[in-house]
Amino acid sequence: MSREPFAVRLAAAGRELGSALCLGLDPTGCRDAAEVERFCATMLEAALPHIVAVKPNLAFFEQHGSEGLRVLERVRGMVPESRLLILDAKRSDIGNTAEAYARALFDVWGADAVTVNPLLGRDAVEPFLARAGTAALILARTSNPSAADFLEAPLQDGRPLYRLIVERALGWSGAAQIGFVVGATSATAIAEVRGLAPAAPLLLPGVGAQGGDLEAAVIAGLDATGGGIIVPVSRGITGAADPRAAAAELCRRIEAVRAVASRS
């Protein structure tokens, strides 16, 4: 049975639980499979009264080997249907390999949307865009300090090479929706990617420890419903203190902009 469009989940899932925050599980620093279970259950029992979604992030499961892949089928257990899973993998490839990926994200592991490397081209995209409900979020201006060497590189009509890949993305089709990755470190690249993209989700990664603004952020991605953005925060949960109390303020935080941004 066919699922609503992933856009219109989230809307729903936004409203019903009152937040648009992301948890990000990044279990840096952990020895082995065991405590990267550990970390992830108790953050995420922290976590899930605040959040939207949970994204982990393949690499620090695929470090840890076989039993490092047997956690992240468990900690995909872990987290309700009421809350989407978006897998941090940022896999492109051609052919029956991106196939393959697309096959193993969604199929196997149950993500609702994935990271996705667009710099191959529309083949290379096209498997994740091949189920109903879920999205393939676009890397388009990343969080990282060396985005600027490519990403942001001018073309020879001045575009930056971020805003090409937005241009193209939205005219690559199939039955999941594409949405945009775009850093919290730059409302500037936000803002233009909400003015191509007005109904895309938005993933906002950056927040925190990066050095992205929270509000300013949220502020340039809200699209006309005061809603299509999914803002992942890992270190400034995880690392905190107390992890349930940071989730709940980032969410206030969060909620508030929407609040002023509904009233203008």
Contents of the next structure:
2 protein chains.
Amino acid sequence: MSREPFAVRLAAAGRELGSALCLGLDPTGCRDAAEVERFCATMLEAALPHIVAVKPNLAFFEQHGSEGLRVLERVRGMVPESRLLILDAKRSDIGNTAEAYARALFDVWGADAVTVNPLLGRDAVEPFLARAGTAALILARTSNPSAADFLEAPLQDGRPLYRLIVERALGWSGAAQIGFVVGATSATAIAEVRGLAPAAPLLLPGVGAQGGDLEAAVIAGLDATGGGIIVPVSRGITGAADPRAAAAELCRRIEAVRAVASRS
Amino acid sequence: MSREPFAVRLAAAGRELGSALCLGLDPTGCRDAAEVERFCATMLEAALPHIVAVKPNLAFFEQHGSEGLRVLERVRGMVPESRLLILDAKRSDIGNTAEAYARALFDVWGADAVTVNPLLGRDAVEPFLARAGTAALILARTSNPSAADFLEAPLQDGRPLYRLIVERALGWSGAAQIGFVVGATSATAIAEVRGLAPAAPLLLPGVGAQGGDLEAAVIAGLDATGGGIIVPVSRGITGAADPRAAAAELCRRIEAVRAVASRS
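Can you now output the form predicted together with another copy of the chain? The one shown was the form predicted on its own.
Then the entire complex follows, led off by the chain already shown.
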């Protein structure tokens, strides 16, 4: 099946749905796989009118063993074609092993995009760039405090490591299918990555519970067309008294920034 | 259940079994999960007399979806208590997510040790260091050609990134449960990591198909007691005409080096 590039699909879906919001599915407190499934179904149903994408984090399914992964397979079936499925797996391994991970995430579990850890370099990432219409969202500068340990370590020429990651990745074959993960906790890093990669989709986690400033992150991340960003929110929606209202409000705040930015 | 530290268990098992060889289970060419299960059962049965540990790589199970993970759960039951189970998953994520991965790998799937990608820094690794008797084997210098892209990138003070990773990790809480993954393709890197971490278990992948020199890697990796290494081999055993004979010969070659080293 030939498909438009992921960035084009994201732009089209964003326009049609009027949203750059992504529902993060992090079922943390569930006692068993059945409860995970109910959680996902409930939250999807609530947030669906206001989201462009859904991002399950595989860790919270894996902690229930193979039963948890069966739930992930059923959750895939609950996500309509009109929304993008981002599997947050942060996988990374050498060549033929990375190919197996790519098969699992794209071909078996039906991802439109996946998060990828770039530490092992080019030959570990390129297997995630081999399917038309999909994207590999490469960790650049994550939202956790310890991101400073290595991702911000200064290299010989003064650049932080995350900048080398972005610059190198843009030279790899299949680079048109690359996006980046940049924590909403650092608008400066988002602006820097956007400057280096004007057309790449940016996933901006860390809004809400992790302290990222939604408006600052969106302004820093927008591309020249006023798009190119995905804002995943987990606890800010699923932990709200009214998840649907929370999603609506987050979507509205993002669109308000986009409206102002597109007028300027 | 209180258990001896992983390094102590590795040393005891190595002495008792006379082996530092680890069977890598990378079921690459199987058509379905049932075939993966037969492959694992056959190879385990063949190699068991000559190995101290078993290392399934999760990618090759995940590519068969939740059915593949069910097979992993049954393979766990095939590995006797006397052998160490290393789950090669190279996971990495921020704090509470890393905790969920640790629960999956240690509590659900029964790992004695897991491989961990350190890119996100301290708070992403420490959740893997919270269980007595287990170990987190942190990627230092991997065996793939692109390891040079980032792991060997020179920092401001000239150190390659992998050296900073090792030095920083040894200062984290739970550091006694840390080991490192260093590709057998670079005896120099192995010797350097051993110098920095005299007591850490070292996992040395890349012997055989990837071109690592077995004897050079073993000599460089041995600790002061003539132990502290795990040599995983996948295709070199599972692709051999006689897997049991191949495992016996690899075990013999490793023990020959250890015998010479312990006399010098």
